[in-house]
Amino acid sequence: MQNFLNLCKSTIGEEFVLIDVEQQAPYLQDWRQRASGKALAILRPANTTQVAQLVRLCAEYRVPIVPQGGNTGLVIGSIPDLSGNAVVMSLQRLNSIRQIDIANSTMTVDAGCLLQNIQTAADQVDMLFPLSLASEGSCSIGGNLSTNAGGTAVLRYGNTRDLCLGLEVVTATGEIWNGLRGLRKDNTGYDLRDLYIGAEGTLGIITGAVLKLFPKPRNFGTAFISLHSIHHAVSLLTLAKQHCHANLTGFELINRLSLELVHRHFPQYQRIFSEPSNFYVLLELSGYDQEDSTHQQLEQLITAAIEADLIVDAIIATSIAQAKNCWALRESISSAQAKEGKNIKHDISLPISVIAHFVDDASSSLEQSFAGCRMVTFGHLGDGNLHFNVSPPIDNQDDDFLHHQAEINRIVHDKTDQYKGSISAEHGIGTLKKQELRRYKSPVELQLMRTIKQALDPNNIMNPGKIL
């Protein structure tokens, strides 16, 4: 392989072909510190042409490629296996914002751009790029596209797939497909863009994208609401859609334990209510009126919810600081869980109409099989996405509990399938859920996916071992 590495060095420069183990280390550890891999080299190209040249070399020498952006993925999809045969293709140096077209409401970017930098660039021209994730300061847009990331504003703006008009992709044979068209209507054959979005780098490497921009909202309304049950939360969502229409931007569900963990591990955040409830909803509206109509809408909604006996209590944020505190409580749940100890995570989606029944049913089944297990249930109720996580009983050792992960996954995922849901809502499949995918996808679906993989990556060098 020395000749291959020498050719890589001559293509992008010796300093950008990382061979040293210590230099490689940050690229080989997954985000949750659960798995690590080995690599022949870390390749750090500077532009799309260099990516294509490197892919052609990899194809010639049959070297597997693991594309990597910010390496913030949650399903062990962006690190290599332990064989040491693969290279990691890091796109961190592809970080330019190529063009902002205000008239077309689009921004063309390199795949390695950090999500937060894209948000800032949009804000500087008085526009909005609405994708928002807890990892937005670290994750790249290429990774967001490769996993079809969701976030907190899907209810109004859609997933990453819905926010992208065109792509630039280096194929598995090293050709460059320039699909950077900022068109909202284009019916010229198969939608190649949608093949690569959500493919987790198994079909090609996304190097650029045309993203949708939106007018920046002029006013916001934020409310934190306590409820007796998740059934009331689902009913409140229906009521909020009726009252708030297109202004309804976010509708986040938080169960009691989720909030308790945040207050335990992040006491700097102000408590909202003096008395605990079983469930909470963080609701956000955004509008474009010159006069702030969002607060009026929120007041009317809460009044209607009280009259319908749906809520226990509610606060409407009266300042930016109060609104930020509300969102800090929601965004700190995952970190609080990590501080509490190890847990078994599930990223699932369900029809909104059955979510409450699923939570009751699955929680009951888990309690029967694992007495004392603690449910940390939160997520984007507005679009049907739950993070349905299971923590060990208080007196149970984390590692002992984790030995039951396969059994717990089976209960949760079987129930998800029973209620016609998906075992992966916004995190992808990677290696973590590859075996689970085989259990829940039909033979027809799996064969269609294998056919696409074989057609676009005949040498199986693009992120092999992931998804399929």
Contents of the next structure:
Number of protein chains: 2
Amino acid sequence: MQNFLNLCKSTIGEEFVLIDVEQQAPYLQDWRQRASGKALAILRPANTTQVAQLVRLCAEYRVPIVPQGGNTGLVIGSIPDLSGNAVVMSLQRLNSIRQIDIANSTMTVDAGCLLQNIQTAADQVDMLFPLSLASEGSCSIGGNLSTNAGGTAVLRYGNTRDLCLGLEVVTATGEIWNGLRGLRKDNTGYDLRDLYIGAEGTLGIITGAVLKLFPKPRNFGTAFISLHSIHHAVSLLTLAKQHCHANLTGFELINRLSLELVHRHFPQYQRIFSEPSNFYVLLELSGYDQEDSTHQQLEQLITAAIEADLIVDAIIATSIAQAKNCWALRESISSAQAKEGKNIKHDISLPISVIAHFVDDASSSLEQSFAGCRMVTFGHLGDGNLHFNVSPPIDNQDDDFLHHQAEINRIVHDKTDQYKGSISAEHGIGTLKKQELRRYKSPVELQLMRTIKQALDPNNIMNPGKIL
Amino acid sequence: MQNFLNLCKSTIGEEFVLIDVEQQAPYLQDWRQRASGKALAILRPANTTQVAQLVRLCAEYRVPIVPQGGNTGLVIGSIPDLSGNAVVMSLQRLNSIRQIDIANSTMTVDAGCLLQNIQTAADQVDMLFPLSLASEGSCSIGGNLSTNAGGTAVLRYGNTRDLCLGLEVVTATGEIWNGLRGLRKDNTGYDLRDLYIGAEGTLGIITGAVLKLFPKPRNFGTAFISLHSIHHAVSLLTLAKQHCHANLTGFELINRLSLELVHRHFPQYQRIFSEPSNFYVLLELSGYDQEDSTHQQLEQLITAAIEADLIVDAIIATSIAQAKNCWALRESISSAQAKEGKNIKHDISLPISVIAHFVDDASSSLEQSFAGCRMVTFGHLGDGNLHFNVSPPIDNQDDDFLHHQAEINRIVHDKTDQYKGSISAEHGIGTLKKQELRRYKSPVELQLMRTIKQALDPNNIMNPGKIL
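Mind pulling up the form predicted together with another copy of the chain next to the form predicted alone we just looked at?
Every component of the complex follows; first up is the chain already shown.
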């Protein structure tokens, strides 16, 4: 191994091969502090050629590689295990925006670019890169691509996969595949791009990408709406799609407890309604021309929703500050949960047509087994994606309750499966959901995935132990 | 082989195993009449289980399988070769619409459903399935998926891949993968769906799909615009995107000769301008609410285009009949070409930012080598997709000129490659472009594709000889 490390050092420079335990620490710690790993070294190559050279070395010496971007993943997918025999391949130094092509509405970037820097670069040329999520200041686009990240704009613009036209990948055998195409149509063979996207670094290392840019919305309409039930929220979604079509860019569900937690732990945010309600929807429209088009459209939608008896109350934000307050309430739910204590999290998606029934059904199953448990339900209802989290009863010690994690996961995931949903809507599998995947995927699908893994990573060195 | 055929007969019934030459004929003839093949038998299974049983038989007896839908492909990808050792697996009898889920905006269909029947079924529940192309009355959705078909609505709704949420596939080893998910978000492992989509039946047989439905547009705005050059057309596209955003659903380019041919061979269609122009754009907006929203938006766009000196003349259709006439002109180009005589066709795509330069450059190269050759240039400029066809000089015999097909392909495809375009934007590879693929794809990409093919089709029985 000393020989291997020396070759790494001569390839990328000694200062970019981190051996020191303290220097290694941030690369080995899971974002949510649930796990940590050990590594032979952290490798910090400067460019795609160096990544390829390092992968060839790793292949020769059979050293497992854990590719890493911002290390903000939520499924323990970007740190090594405790064996200490793997290297972490950090893409942080590949952080150039290579090209912006305004006429083609594309931007070509290195995989290590921070998402926020990409958003800013698009903004500077008066365009929009719509991917947006909580960790955007720390996460890198390579990680977003490798996990097919979701976020708040999926309803209108799709997941990360939908925002990417082309990739550059270092394969598991250390070759560079240049698939950096800026084309909307290209039917020349198998879709390798979508295979590497979402593969969580188990098939190769994404080193660059061609991203889609969009015209920037010129005005926004934001409404905060209270409703009796999630059934009403689903009906409101259908109505909103019919009324607002492509202008509908946000449709976030928030249940009563979620909002209560935010107000308890972040008293600086303004309360919207004097009376609490079972559910809330944060709805956003984006307009691309006249100043008040979205406001008017929003008013018409709310009127129609009142006529259809779908909603209890609603406010339309009349200032940017008010709109920001609405979004702050939504975006603070995760932190409010953390301040309240631990709970048991699920990142699931369901067909929109059954999502309300699922919530009723799963909640009542949980209540039967764990009387008094409290649901923190929120998420991107527009995409069928719920963060369906279970908090302990008020009088219960956190640790007692967390003991039941496996049972609670089982109830929620079994119900999700029964309703033909997904047990990982936007976070991926990593190591956290590997066992769950084996339970819910058909043997045929698992075998197809294993076949592809074996074919594209014959030495099994790419992020081994993740997903499969 | 007699034993194999007897087993096929006992699996699906004797009348669905076609041996008779006359019965076989329509399954063995290429859509454009450029080639025909021979088959051991045409198999017409009734359902997915039968498809799987037949594939297992074929695997056991090592009989190559050519999957076939409507057999309307344009790259000789759905007929067997002349060896006569393959079977054609026709999906025509799998033609049920399995489920429409309005609240989830999805439709689950058998692969053999005609595209037009799917469009109609969506329309009947007041929704839109936006895939639309010339052969929609004959082609099947399984073929559309296997070739990732394009068409006229890609600009707004994407290719067939973008219109599909889930698949059911019979693998090359005869197992059924049920990936019929109706989810907008699902990050549980590798994207098998996109691997089978566009694989032209070389990895498995698509037997069912979950398709996305959309709200139906309530009104359309259609304009026919004349311009001096394709450079102006590209600038108009940028302007139209800025002004009309998601309402922009069609942006078709037509060059002077294309329109001349239509008027020559279809005198029943009305002329739009008294003076000819070098290029024309057929532009369509779709509106989803008030009756006249698109008309007004279109007027504003045209005014802005005139102010920017981008266009020569423009008409906005003021009746459905007028709009239909505009589209008829566009849609008759292919038939008009056929009536005029043979020409040499290319289905290419380019980054929008270089497409005008490409057209100048490629046209002048062609003119240098083949003085007097005439360009029939048209297509989906909004997606960067051109049908860049080369007709013989007026005084040249067709056959003489067609002799130069290989040379002309070389000029056009070399230029396409130089401008980082694709040699097959929407038609696929089949057998027609197999040699071209080898020339223009990198060895790394070809090897990745071969690796996937070998892994997923270990007996090499799935549509062998196509793509790779």
